[in-house]
Amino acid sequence: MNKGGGTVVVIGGGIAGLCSAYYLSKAGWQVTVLDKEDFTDNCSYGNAGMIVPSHFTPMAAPGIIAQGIKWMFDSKSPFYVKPSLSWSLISWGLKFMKHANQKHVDRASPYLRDLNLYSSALYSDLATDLETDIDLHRKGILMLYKTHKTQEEEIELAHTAKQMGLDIDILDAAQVQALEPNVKLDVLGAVHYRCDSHLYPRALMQGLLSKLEKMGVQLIKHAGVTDIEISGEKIKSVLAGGKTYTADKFVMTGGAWLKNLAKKAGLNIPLMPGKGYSFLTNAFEGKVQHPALLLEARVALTPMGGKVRIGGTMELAAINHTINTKRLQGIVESVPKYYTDYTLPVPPANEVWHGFRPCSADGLPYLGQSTKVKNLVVAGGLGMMGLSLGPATGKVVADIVQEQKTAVGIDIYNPERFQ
């Protein structure tokens, strides 16, 4: 059993990379983290800040294809696939369709629940250890619904959640209103996932970076990986930002760029970037108490840092930095349908954050030891659960590098399952 003390290079400075570095450094490893930018601009900053044991269903689930096709024809809808003859999109799409069934959901759900619950528990320790207030609140998340169809689907899912041991409550409209006395809501009801929590992503990321520096972790900015040298089934070195890095072990995170990184190491990891938008607003003046998902609109709303962050949309396309104003309009227009007193203006483009969720071909993370490259651990494809799964991913990575048993089952996340 490896007790640490060797060297590790972590590729990627998002939540998965930083948490991996944190737990590896705690275990006595000398860690270097390479980030293609400057650690301040990735999906871990602008997301909804939700920690979600409630998200035990993978994105590849029954009904998602039919729903997605309907949304394709609505310019303001929360989901869009840019039509393309790109083989990687077609190949990804075929794999996704193959997994969008109940059998896949039933097999994956206990794994996702366990990883999320593990991560949620680790967040409590992390919040204590970081010298920053990460604004962690354990108030749960409200799944708000307006239509009888969504109500029926959500209550059915809630019963499954209860059977799986999650702490939930099914609320009628009056009970929801009692939980949010300072804002007027127009909903049929909600499922309150009391097992969920939320935090302020920017505070978390800045706190982690500050902690890692104090721990002696080397944080290398503007170090995009351009080449990976393999020798005898192991990574010999990584060329990044014009410099060569060697180590005993390598951890590959890389978010939405994981697919191209993996290719440099000879691995096939199907992944599509899912662009999302978010913005902060003062409109609610501190009146909203609970984070919420506006289910029909697929919009997330989270109180954080004294404001409210509103986010949504899943655009599957090649990485691009254009802001689709129609999609943004769709997000903004959905808010007063639930919170009736708040008609928000569409924010100017310079106030809108966008990021790319790394979406795997079956809705499950890629997490585990590579069998093809003996000194490589892969940790990515976390989709919309990146922030939620950050600490669990990092701790699992550290355990694998240490050759220790992981606290939760990860065989379903085999990073080479599509090899």
Ligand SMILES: Cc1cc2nc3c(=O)[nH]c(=O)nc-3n(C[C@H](O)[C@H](O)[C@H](O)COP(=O)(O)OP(=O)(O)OC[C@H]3O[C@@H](n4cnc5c(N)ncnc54)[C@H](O)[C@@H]3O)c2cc1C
Given for the second form:
Amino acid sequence: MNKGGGTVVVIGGGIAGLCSAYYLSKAGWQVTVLDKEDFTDNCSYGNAGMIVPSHFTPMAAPGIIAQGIKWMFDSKSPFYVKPSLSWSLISWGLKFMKHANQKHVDRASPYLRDLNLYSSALYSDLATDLETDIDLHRKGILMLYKTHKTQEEEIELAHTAKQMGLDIDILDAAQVQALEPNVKLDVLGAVHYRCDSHLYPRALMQGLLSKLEKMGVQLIKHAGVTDIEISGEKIKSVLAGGKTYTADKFVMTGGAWLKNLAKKAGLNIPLMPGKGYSFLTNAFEGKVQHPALLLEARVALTPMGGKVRIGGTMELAAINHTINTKRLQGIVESVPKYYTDYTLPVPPANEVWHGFRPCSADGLPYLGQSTKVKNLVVAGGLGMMGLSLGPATGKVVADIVQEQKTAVGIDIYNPERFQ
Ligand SMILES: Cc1cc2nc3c(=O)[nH]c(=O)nc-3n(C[C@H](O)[C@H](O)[C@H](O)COP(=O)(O)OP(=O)(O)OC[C@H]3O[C@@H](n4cnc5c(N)ncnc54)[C@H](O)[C@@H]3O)c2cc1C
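Alt. form predicted in complex with the ligand, vs. the form predicted on its own above:
Up next: the whole complex, starting with the chain shown before.
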């Protein structure tokens, strides 16, 4: 049943918000997107641009807690939790620990695989529909490893991936080198997730914004939602930038700010911001062919827009804009351990981008209809794979608003599961 023709307000202009606006507008809805900033930067801009069916394991998985504790004592490590007595962090951490087990992984993996594959397929149509070249490449991603321990773990995961129907290849050092003939690599081997892809996030976001403008979507900047008025189990209006906005339906994204937004609508959505850094470099002079994850270092390296973006770290703490140079140094120093000819300088702070991953308490998105607030759909908690999941998130949101069946299972993503 197509119910297009009503009005929708989408809160947040990251990838989740813009993709929701795109599919809703296509379905005939009159869409307004509100953002507290000006649509030129958020977590969806400076990320590593990877589209990742390979990431079917949720962040809450066995071993993560022990590894995380070890990393806490290394100032250059890729992971850090700021010790704090904040109840938000403690309560999030307890829920996260409860879910870091194999049973949770086994239940969640098919869902994450399907949502990512669906999104990857939607990216093909989106890339054609946008008038901007988003630099989408279907070459897969190399999971590079240097140690026998990581090799063993990664190959075991690769066998699971294969059983789950993903297109992968296990490569030895010579085979990896053959795929990257123009740079010297020092690795034991790699798993090549051919099912993965990559693109240039900034080009995507700018392409989406200009497409939405042409489609007649209202993009309202400096419109941070500060209040939500509920009447009879429905949102009546939201207050943003001093103005009141009414609509038939509301979509709540908001990235790392979702928890506070949700509270205004009476919902409890546990979320922690996971700060990460990235920078672009010309050093590789177009010689790197494939995006890669340097597994031991937890660093991502992606060719994009003629340069290479290098990114990493996950600092779980309240939102703050300080750049931790030690951790940045950790990222930079890891590069020549894999790409031996590239000892890079630590970039100056003004060339370093940072963004906040919206990390849910069980590593799964919050995606679905609110049962408490009848005209609200929530789309957030996309964590480390929001770029990848953007189109699927937007299409699922549009299908829910349209009261249509979604193409993939979403019951596991119930946004009120911690209510
Ligand atoms: C270093 C790094 C590398 C990454 N690499 C990848 C990758 O390779 N692949 C991948 O899939 N993902 C990756 N990610 C994760 C991905 O970037 C995020 O999951 C994704 O961008 C989240 O999108 P979002 O729309 O939920 O949030 P955002 O992009 O943060 O957008 C949220 C928006 O909501 C707005 N907002 C907040 N509060 C309000 C309010 N009260 N009123 C109005 N507006 C509000 C904000 O201003 C913001 O514009 C990476 C992240 C980092 C940090």
